[in-house]
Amino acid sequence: MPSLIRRVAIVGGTHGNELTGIYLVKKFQQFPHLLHRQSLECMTLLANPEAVAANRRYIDRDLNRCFANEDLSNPALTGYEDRRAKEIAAQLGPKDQPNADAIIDLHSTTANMGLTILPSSKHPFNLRLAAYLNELHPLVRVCCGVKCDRDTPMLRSLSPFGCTIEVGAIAHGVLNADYLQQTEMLVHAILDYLDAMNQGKILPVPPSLTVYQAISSVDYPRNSSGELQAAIHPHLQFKDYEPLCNGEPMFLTFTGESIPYRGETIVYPIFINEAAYYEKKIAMTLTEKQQVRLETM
């Protein structure tokens, strides 16, 4: 475990459409009494400010995948995220030796996610603290990426510890006063926990957490020329962290056929029929659902 977390940095605006945690980062700026905790310092950072003016998810490409280790160390790539980036892993890095104890970058998506939470990595700090989002708001789901370590290509992963909170379902370019201010509760409640741990107070956690752990991801049916062929199937579509079975419909053709799920084991879609992932040829990530114990402090 980690001895203390000093420094926060609260992250906003990584997709420059996603207004919830854009607008929260300015009122923090705002406001920033509210982030004013014993034990920690707190600071804001709006990721990617000109997709932010543009209200465009990105302007060359996708600033959270621009983090991975090669491509930060590579002077070839100039384009805007790429050199943000940089920019970033500068003042939150290095990845081995972080300027940002915990790191919690804050997201919205159009699937029906609800209040999720998504580790920076597997390590029992992150692990506990995700229990106990998990804890005082049941609501809270825990989804571990394919690879949920350091080694990803995610802003989160410039700290060992931290999070991204993903909020849904929302439009693009929206904003949703609810999520808004559920989200700002988790913000809340996270420094909270910290705060608590860096004074050596036990705050309650649960001997286990459920974990969705993602295993694939499914694309939509296209033909030859990459053209969709299918839309999601109705009885899927925002049923996302439910179970889907054998033989269940995944897909329904522009001609009226169900294209059914075929598998093993029973899995649970997440981010179903998310609007950004059609460029990136993902109609929804197929989890496995766990029970992870938890190791005590």
The other form holds:
Number of protein chains: 2
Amino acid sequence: MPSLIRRVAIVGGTHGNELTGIYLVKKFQQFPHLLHRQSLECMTLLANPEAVAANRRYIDRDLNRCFANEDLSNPALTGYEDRRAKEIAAQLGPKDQPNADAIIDLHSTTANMGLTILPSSKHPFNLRLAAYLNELHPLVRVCCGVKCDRDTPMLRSLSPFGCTIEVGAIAHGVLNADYLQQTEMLVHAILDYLDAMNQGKILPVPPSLTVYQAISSVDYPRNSSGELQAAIHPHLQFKDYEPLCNGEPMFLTFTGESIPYRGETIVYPIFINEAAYYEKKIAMTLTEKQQVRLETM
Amino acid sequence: MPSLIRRVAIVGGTHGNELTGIYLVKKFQQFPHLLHRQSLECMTLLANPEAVAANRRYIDRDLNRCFANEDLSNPALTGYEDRRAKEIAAQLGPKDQPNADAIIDLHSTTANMGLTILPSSKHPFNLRLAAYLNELHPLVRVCCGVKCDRDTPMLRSLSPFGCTIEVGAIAHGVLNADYLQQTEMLVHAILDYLDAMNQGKILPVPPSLTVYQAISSVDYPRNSSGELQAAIHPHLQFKDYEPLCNGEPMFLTFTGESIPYRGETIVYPIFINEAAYYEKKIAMTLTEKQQVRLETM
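Next block, the form predicted together with another copy of the chain, ref. the form predicted alone:
Now the full complex is given, and it begins with the chain already shown.
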């Protein structure tokens, strides 16, 4: 359990075409009083300014995959994002003794993820924070990555505490006023929670939390040259977090055949049809729905 | 009225991140028999292959703004898209005596445009074709640009006959199986119509057609540095083709104020929040709804 959370980094523009976080960080920079809380100090950061200027996810490679320890310490990696990652790690990190006590990294997705919290780890502190947000706003869902508790290459991994906020469906390069407001609301709720905790006030947290635990990802059907042969099936499109059972359609080939999900367990796909994941060979991420008992702190 | 439509060009990938047209053209290239019609010949074209490979709208500038006569004849324009436009004009044009008797250019948009037909001009032939599609599929809407009947810089302007098909809302870089199928269905309906007409068969066309006539475009509120100060208002987001009256909200500023539409006439905004139009300073295009009587041919 962290002693106190004194410095919080609010990060936008880790991906240069996800405008929600970019414009929210710009707003906070223009109106810093919005972030004032009695017991903590906020830093704001536009993580990938060149990609923001170019309105592209990245210039050389995905910045949010540049924060693995071995990459941060590898002087041979000199692309724009690799250099930027080292600068950000110097500012917010290092991982073993970070300058930022908590990091909130603001993202959007073309998948229909609604308001999703991806905790920086499964540390009870992060899960309790996520549960607080879920209790406050029942539309908030909580998702843990496959590597949630190990060294990950995500920016949020610079600090053990905090989360990524992922909202959507939003097309890249587009501002959505609703999601902009809801993301801001979540940032304020997080700061309020941290501020209360710092001051020893107890905010209501339920005894358990539904977590969507990522177990694997599924690529699109491709031919031997790697070309797509199918799209997400219309029955699955925009159905993030809904149960998918053995035999239910996953893909529709360009010649009209349905390709079903085959698996013994019911899964809950997320990041369905995320534009940026075609190149990562991810059509969707499969999760299992888990009920996690929260440790008292 | 054209004598006969013998050569039809089906174009995708004019914008390299609009996957609907790209994958449909690839499908037609793989299965050319799908395009066989008794009285006409189809060419398929991936218009901007470098942008397709880069999964970006364009490399140097928007290819679909490179086809004005003065640009096509300007040897000083040597960017990738300018060179590509000249190649395409040599293949499908020239405008005064085109090789392609008709052009169907396949696009998608992040705006909620459903299935939209943008005729290459208001020539009665094009309007009757659009009316046929609208009769066949009532969800099809027909929209004419401000410069619909003059020299335009769009690829479709290489031939006086044909249209652009614009489908959405689809995020750029994303395949949507539903819209892929519906776009294919529209291409087939167009080819069937042209084939029937070539053979002197009369297909049913209603006596009049609803046309959304573009009258102007509206930019986002910006500060003196050109930075956005507002997003599309949540009440207007995804409401393409719906009536907007004086006083109804258009934008929501980042500080929470609503900015209404001010105008005496009811307008029907389209291309609301198209990602690619932020840089063109277009938040939406305003149209007037017109009832156009169709000339018999």
